[in-house]
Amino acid sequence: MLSPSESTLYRRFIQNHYDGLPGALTAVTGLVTGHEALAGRLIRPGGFDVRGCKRILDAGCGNGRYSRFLLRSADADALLTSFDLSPHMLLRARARLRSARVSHAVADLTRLPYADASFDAVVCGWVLEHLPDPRPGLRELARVLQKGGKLLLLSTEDTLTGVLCSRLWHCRTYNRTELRQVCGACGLHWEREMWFSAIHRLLKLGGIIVELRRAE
């Protein structure tokens, strides 16, 4: 476990990556890797069902990807509210949405700045992996959602493919199982895993997506 002067360099090295090119091209890396195709997916009726939330949260939201789909799936009077910790990111975010429905801030997943039981949905898409521990980001998501709230986490895993990802976007990965006890430790139920396609689904590619439910 990084020391708390690591922890803060460590946050303040993500922000940095994250404002410079390589944020600039996660545009283009999701286009490649079709994980801007895929992300529908995910967030729609059958899937990760956003219809009759009404506050939502976009967690480490990036340029966007994620919210875009929350937009068209949620109700017309639903709320989004998204963070991130770079913010190059959150301006790439409102380039691409120019909603008024959402709003964005800088925030820090382990300190997040709203009141307990804020949201009753929230998507957090590849941010857990770049935690040294990951327990303070998924209390925080624990305490903001309501009870009986519903949560999308997105994560890399410790897989061959994982691996050459965390090595591109210097990041770590997790093992499933590890992940469902942390999760499970912090409140978080795991309800339900979830691909990206059947062919993700036989060869266990796309990393860890869960659909998990804070704890009544």
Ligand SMILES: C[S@@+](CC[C@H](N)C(=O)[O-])C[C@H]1O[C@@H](n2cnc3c(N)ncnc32)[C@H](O)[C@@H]1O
Second form
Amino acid sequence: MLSPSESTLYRRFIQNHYDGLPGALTAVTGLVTGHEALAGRLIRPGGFDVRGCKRILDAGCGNGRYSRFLLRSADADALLTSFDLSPHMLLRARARLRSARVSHAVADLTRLPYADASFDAVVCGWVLEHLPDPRPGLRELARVLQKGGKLLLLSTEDTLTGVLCSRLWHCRTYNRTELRQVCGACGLHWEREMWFSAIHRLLKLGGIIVELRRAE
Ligand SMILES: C[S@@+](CC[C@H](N)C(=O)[O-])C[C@H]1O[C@@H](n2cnc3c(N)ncnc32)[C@H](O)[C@@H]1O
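Structure of the form predicted together with this ligand, given the form predicted on its own:
Below, the chain from earlier opens the complete complex, with every other chain and molecule after it.
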């Protein structure tokens, strides 16, 4: 567990990092790496299916890449809550998604301002690798998910490409087997692994992408 001063330093680092140039560049890198379009391959019927979910959370929404597809796939009466630790990333997300169905908040994944079981679906994309210890974040995701609710978790893996990305973005990587165990210990059942495409699956590229379910 981090001491209070370590937590403050961590939060300050993330805010400065993403409020600044690296955060502004996410729009460009998303296009260059194809991640902008690839996100849409995951959030769809047959993929991470949010039809029937009425309260959806985009945890660490960044510039709103996943929020955009969540809004597109969800029922017309579903509400989306998007939060991020970086106020500038939220401004970018807001500028992108002008919808009365989305609310934005500055919040920390490790201490969420939402009641237990507030959501029936959550997406947490490329955020967990910024936490020194994944457990506080995973416990919070499990807490705010209703029992049986679904979570799409995306995280940088300890492969060669993952390690290179982690250097660029100043984050850590996860070992797939270890992360699966930690998720289980936090009340999140690892249901199925997903890949952006058959090529990604074949070459084991694209990171850890998994659909989990909150234990009943
Ligand atoms: C690589 S970006 C991913 C953004 C978005 N989920 C996507 O996939 O495009 C990581 C985001 O996580 C946010 N973040 C990092 N640590 C966080 C925390 N503890 N709580 C909330 N957001 C956090 C950063 O501010 C940044 O916007």
